[in-house]
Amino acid sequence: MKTKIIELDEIDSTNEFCKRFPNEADLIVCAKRQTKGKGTKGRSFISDEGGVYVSVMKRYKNFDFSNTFSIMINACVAVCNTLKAFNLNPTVKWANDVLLNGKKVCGTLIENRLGADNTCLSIVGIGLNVNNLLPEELKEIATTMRESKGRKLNLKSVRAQLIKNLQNEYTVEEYKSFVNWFGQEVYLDANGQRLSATALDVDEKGNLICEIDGEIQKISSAEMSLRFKCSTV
């Protein structure tokens, strides 16, 4: 089925727009600006003009519920390949943060609705910082494509490249090709507690394989978040 693409000047949230049409399949919604952009854990996501804001809604049949990480892989690699197309060098911070020069360049919000009949309605929202100006309070932890290139980019070209990439399927090996921190000492944060660990790998289910106090463990991103020891991101 051909993917339906809707382009809007302004919307509250591209993810929320998709939810109003739950029976649509393979829908892509993009907007020049969001008035109520959403991030993870209920945070707001500033979505001023100059960025690329896209949501992809897709329905999966016979879906393996233990493999929802594959949706995250597709989102991360699509963004990374978009940045590569403009001669930028992105990295992925587990589980789904994409960085340029150690700073976050996009936000991703994935909302999955799992059905009893082994179906999954997935909405993947991506806000990519391109030419938009960042608030002063975010400049230490976030960046834009414009900042990395030293010039404005053609917004339509970036959006078209991202939409094209989001319609592809990717592997965990492609995801890991953008990881440059295996073997490093990292922090794992959960519920106000912090553990020191050595990051070793990421498996197909999205678990971080690491060494903690001499023991090899698998950590779920639902349980803990990763922090680099020399970064605030």
Contents of the next structure:
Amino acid sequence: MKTKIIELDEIDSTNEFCKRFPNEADLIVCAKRQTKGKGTKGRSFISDEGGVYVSVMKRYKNFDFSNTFSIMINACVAVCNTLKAFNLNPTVKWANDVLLNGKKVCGTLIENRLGADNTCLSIVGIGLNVNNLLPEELKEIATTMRESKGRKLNLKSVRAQLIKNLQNEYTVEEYKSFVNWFGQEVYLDANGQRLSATALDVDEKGNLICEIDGEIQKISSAEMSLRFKCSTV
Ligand code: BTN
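In place of the form predicted on its own, the structure of the form predicted in complex with biotin (BTN) is requested.
Below is the whole assembly, all chains and molecules, this chain first.
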């Protein structure tokens, strides 16, 4: 089925817009700005004009939990390939942050709703900082494509490239090609606790393979989040 694309000037949140039309999957919604952009962990996501704000809603049959990583890597690789198409050099921070020069350039909010018969309605919301100006308090940890290029980009071209890429499927190998921290000492954070680990690999199911106190362990992104030792991100 052909994916329907809706382009809006302003909306509260493209993810929330999708939820109002659950029977419309497959659907892509983009907006020039959001008045109530949503981030992960209940945070808000500043969505001023100049960024790209897109949600992709798909319905999956026979969904199983391991599919959640495929959904996530698809979003990450689609964003990374978009940045590459504009001659930028992105990296990923497990699980689903995309960075430019070590700072976050894109946020992803994935909302999956499991239905009867193992179906899943999945909404992948992506906020990509392109030409938008960042508030002072985010400048330490976030960046824009414009900052990296030293000039404004054609917003429509960036959006079109991202939408095109989001309709492709990618592998974990492509995801790993954007990882530059294998072999590094990292922190793993969960519930206010912090562990030191050496990051080694990401497996097919999206688990982080790492060494903790001499033991090789598989960590799921639902359990812990990765922090770099020498960075604010
Ligand atoms: C994060 O880094 O906290 C995730 C931010 C996700 C923002 C995007 S913008 C498009 C979609 N609509 C929303 O309200 N949020 C996501």
